[in-house]
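Here we start with a single chain on its own, the form predicted alone, put down as structure tokens.
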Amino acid sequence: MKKLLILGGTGDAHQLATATQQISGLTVISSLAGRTQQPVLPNSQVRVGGFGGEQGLIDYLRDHQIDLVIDATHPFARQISVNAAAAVAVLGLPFLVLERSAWLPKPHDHWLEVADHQSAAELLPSLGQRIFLTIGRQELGFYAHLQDLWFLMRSIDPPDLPIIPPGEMLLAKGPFDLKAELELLQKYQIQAIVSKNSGGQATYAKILAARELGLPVVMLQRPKTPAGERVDNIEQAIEWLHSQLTPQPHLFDFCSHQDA
């Protein structure tokens, strides 16, 4: 038996345990960083919390003789990516990591591209009075300076930071349909999106949202991460996996079969 660890956190993530259920020969665990307060969990082992840093999860893994590391995590979470990457490397593990694709601004969208939050809350004062924030709970804090302006802010759970923008906490989860991203932006007259460049398609119909209404985007780019044998989609994994799995002929076998 192999085992595998899958560093979550992501519909991705989820899905990607559950295609791993057909695969025998291999034990498959998840790890989660335990942000959300109720996630979806995969039926497969399941560990939540985080490791301790670098070191913390080269002794994870040594420590459960993980053979294979699939990081599936969300793409703005750095520093997870930056800590198993390394690990990986220290103790010589396959590894892959399954990211989807950015989205990418199509005619007709109004994208203000901008590397971080502080660059993004510098923005908004010039594009509107009503500003619809989905960047998830974590940094509302960034934006709780502007308080001349009115934040409708959605988030999967409640914020637990002291001070969040003036305005109205929405909770709710994806996926989200394009009438209903279309109501809520007209219901509450918002003027400009702040949004997290996540991919894939259960948040994509605010922009497609905005773009009919003639709204702009603030669009958060996505942080670098470490260079590394990546795909985009879970069919993509399971062939990765099952090339690892596939045990492969050894150079011996290779020069006895030609000496025949």
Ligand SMILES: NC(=O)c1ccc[n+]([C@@H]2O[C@H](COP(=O)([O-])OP(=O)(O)OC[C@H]3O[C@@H](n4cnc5c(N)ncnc54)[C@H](OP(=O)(O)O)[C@@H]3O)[C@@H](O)[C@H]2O)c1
Given for the second form:
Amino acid sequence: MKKLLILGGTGDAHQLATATQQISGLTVISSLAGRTQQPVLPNSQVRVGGFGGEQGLIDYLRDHQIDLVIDATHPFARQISVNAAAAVAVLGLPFLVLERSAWLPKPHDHWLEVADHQSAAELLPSLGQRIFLTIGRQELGFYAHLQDLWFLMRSIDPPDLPIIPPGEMLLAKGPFDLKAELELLQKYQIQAIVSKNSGGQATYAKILAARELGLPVVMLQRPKTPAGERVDNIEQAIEWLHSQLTPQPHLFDFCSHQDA
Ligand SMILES: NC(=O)c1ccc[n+]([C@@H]2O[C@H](COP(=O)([O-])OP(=O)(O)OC[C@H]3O[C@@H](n4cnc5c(N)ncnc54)[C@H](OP(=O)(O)O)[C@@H]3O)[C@@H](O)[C@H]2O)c1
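For comparison with the form predicted alone, please write out the form predicted in complex with the named molecule.
Now the full complex is given, and it begins with the chain already shown.
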């Protein structure tokens, strides 16, 4: 029996956990940060909450005798990815990053790509007065000083910040479809969108809708993540797992076979 830890909090991590149930000889533990009030949980084992930094993660991996780790966290969850890469390096564990590809601008997209929220906030007054802020709830504070603008803010759970930007909160969980996104943008007379370049299909409809309506999208670029083996889809992650679980021929066996 081998033990796999999936660092999750994404749809991809959930799908991966489900897909690994077909693999015999593997016990799977999914780890969630515990941010979402009612997370969709996989059928297999789940643990919730931070580990306590890099050292806490090292201790957890050791104490629970984890053999393999897959980091399937969100592309914008940088700290846990840094900690994971460092912890597996210390313990010498096989490690894979599952990260969906970033969206790329297409003809008729009007993207303004920025490195961080401060840069996004600086751009907004020049783009319009009514903004659709689709960055989740944790970083809303970066826009709270923009008191002359009006924001439609969408997140899964309500924010727990002392101050949020002026406007309206919309609590909703994807996937979202194009028709509904078009209706939303028109109903609220949105003039610009702020989005993370999350990739994947679940939240891509707002980008399609912006293209169709000719709206600018302030697109937050992904933070840099540590180097390491990575794939962008579940099938390749499962292939990687199989390759890790298949006993490798011993060099000695190979040599003696060649000599025969
Ligand atoms: N950032 C986003 O835009 C976004 C969007 C959708 C989903 N998510 C998911 O939400 C979670 C939190 O995101 P974040 O941006 O706050 O991450 P982060 O900044 O990288 O992580 C902050 C701390 O939260 C804990 N943590 C994060 N992911 C964890 C996991 N899967 N299991 C156990 N502990 C975890 C770790 O605490 P310790 O140091 O104590 O171990 C980590 O140092 C992630 O799991 C991510 O996949 C994030």
